[in-house]
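A lone chain, given as structure tokens: the form predicted alone.
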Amino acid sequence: MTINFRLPGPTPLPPAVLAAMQREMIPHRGPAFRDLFREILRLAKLVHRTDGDVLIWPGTGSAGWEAAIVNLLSPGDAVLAAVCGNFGDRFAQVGTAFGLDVRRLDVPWGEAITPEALDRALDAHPDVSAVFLTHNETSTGVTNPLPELARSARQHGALVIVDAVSSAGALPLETDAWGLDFVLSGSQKAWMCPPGLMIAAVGARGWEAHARSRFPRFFWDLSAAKRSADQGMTPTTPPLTLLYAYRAALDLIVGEGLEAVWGRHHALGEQTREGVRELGLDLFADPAYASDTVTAFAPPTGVTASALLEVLRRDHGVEAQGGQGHLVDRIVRFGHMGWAHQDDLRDALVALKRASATVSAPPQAGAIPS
């Protein structure tokens, strides 16, 4: 049975990315690597819409939280974490673990952080040095209004630190035009690569904050990464196979056209939401802020998410995912980012219809309840 991989990460790999990963090793301190890495950084800047720096480390998206904190802030700094789901909550927890004075703006999961709410929170906490924003909350299928939130943070004098793990490479993201100071992501989502790379775009204000930061750092040090990147190198051994993959994926994104990529994801989001509604299932996210990379919805009444996911996997070859935190068995999430197309989602929705009918069918007379 062919697997229809609808996880919100890791995501399917395009054939060109799989092929690129079969390349042999090259000297990682030689001219061939310099050419490869410089081209990767050039293309990554295009996709981030920045004239500033894009830096790459071995790691996951979660590592980007730590890298942002130790490079842009100092112990005891007050920050505001905008939380509307599990990943925003985890970003806040990392801040607390590093001794930051973390203030929280919490909204119910499934809702978005609005500029008005952020303005009120920043008015109440005028001493914050930075705002932690999750562009696309993977756990709930919500896309926060990042341009407006970034504007609010900057007007209050705070750094704009953005978790773009499930948005970079799929959703509109204008690092320079929106005044984003640090944008972090991981290779396993819309970048269409295996897990293992952490990518960060750093703006001018981010570099100014880095010069003031008093956290100790070594592996995640921005200065060391930039010094090496300026020479077409990395400060530690580069993950060559993953970089081959990322180069191939960037070629696909740039070749398709960034606006076309954004449009494709919007069409996939609309298709998925419409299909879920037609089945009579309830979408979880506020429709005004529904994500174009992951859709969250409730299973049929009386059915757990895990029961529905098991039928999808066993009988239909569809791999989807449940919720996180207190939503672990209450919602199902379909990913549609990266190497995703209309046929993939059409087939997944057909499977969802059949699985929903199977899992919610009343037991036959005389059947023994399981």
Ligand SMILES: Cc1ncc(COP(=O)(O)O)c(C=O)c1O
The other form holds:
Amino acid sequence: MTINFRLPGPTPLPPAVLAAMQREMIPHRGPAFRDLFREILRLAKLVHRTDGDVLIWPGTGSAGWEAAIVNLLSPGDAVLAAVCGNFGDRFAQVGTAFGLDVRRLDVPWGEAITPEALDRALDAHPDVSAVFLTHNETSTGVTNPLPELARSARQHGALVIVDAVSSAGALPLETDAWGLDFVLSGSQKAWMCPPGLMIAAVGARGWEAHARSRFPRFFWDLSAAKRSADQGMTPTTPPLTLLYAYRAALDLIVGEGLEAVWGRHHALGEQTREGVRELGLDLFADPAYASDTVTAFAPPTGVTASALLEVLRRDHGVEAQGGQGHLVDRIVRFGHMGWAHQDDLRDALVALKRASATVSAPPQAGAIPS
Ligand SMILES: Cc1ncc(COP(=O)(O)O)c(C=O)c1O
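Alt. form predicted together with the ligand, vs. the form predicted alone above:
What follows is the whole complex; the chain from before opens it.
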């Protein structure tokens, strides 16, 4: 049975990315690496829609939270964490772990952070130096209205730090036009690569904040990464195989065209939501903010998410995921980002229909109770 990999990360790898990873090592201080890395940075800037800097480290999305904090802020700084799900919550927790004075704007999971709510929170906390925003909350399938939220943060004089882990490379994301100061992501989502790279775009205000920041740092130091990147290099040994993969994935994205990639994800989001609704299952996210990279929905009445996931996996080869935190057994999540196409989602929805029927069916007469 072929696996239909519908996790909201890691995501399936395109054949070109798999092939790129077969390549032998090259000297990471030599000209071939410099050409490779410079090209990656050029393409990554195009996809982030920025004339500013993009920098890359070995790491995952969580490293991006830490890198943003230690590079742009100082111990004791007040920040506002806008939380609408598990990842926003974790971002806030990282702030607390680093000794920031974290104020929170919480909305019920499944809802989005609205600009009005952010305005009110920032009016109540005029001393915050930064706002932590999650562009796409993977745990609930909600896409926050990032341009409006960024505008609100800027109007209140706060830095705009964006977790774009499940949006970069799939959803419209305009680093410069929307005034985003630090945009972090991880390679294993819409970037169509294995886990292991942390990618960050840094704007002019991000660099100004970096110059003022007083956190100790070494591995995640932006200045060191930038000095090396300007030479086509990285401060430490680069994860070459992952960079080969990222280069191939960026070629695919730029080759398809960024607007076409965004359009494909929108179509996949619509297809998935419609398919789920047709089965009579309840979508979890506020429809006005439903994500085009991950769809969360409730299992059939009386059925747990784990029971449905088990049948999807065992009988249909569909690997999907349940909820997080208090939603663990209450929602199922289908990822549709990166190397995802209509056929994959059509097959997953057919499997969902059959699996729902299986788990909902009353036990057959004469069956031996387990
Ligand atoms: C929105 C978001 N932020 C952060 C993370 C954490 O990333 P990682 O697990 O790569 O450290 C994830 C992971 O799924 C995520 O979806």
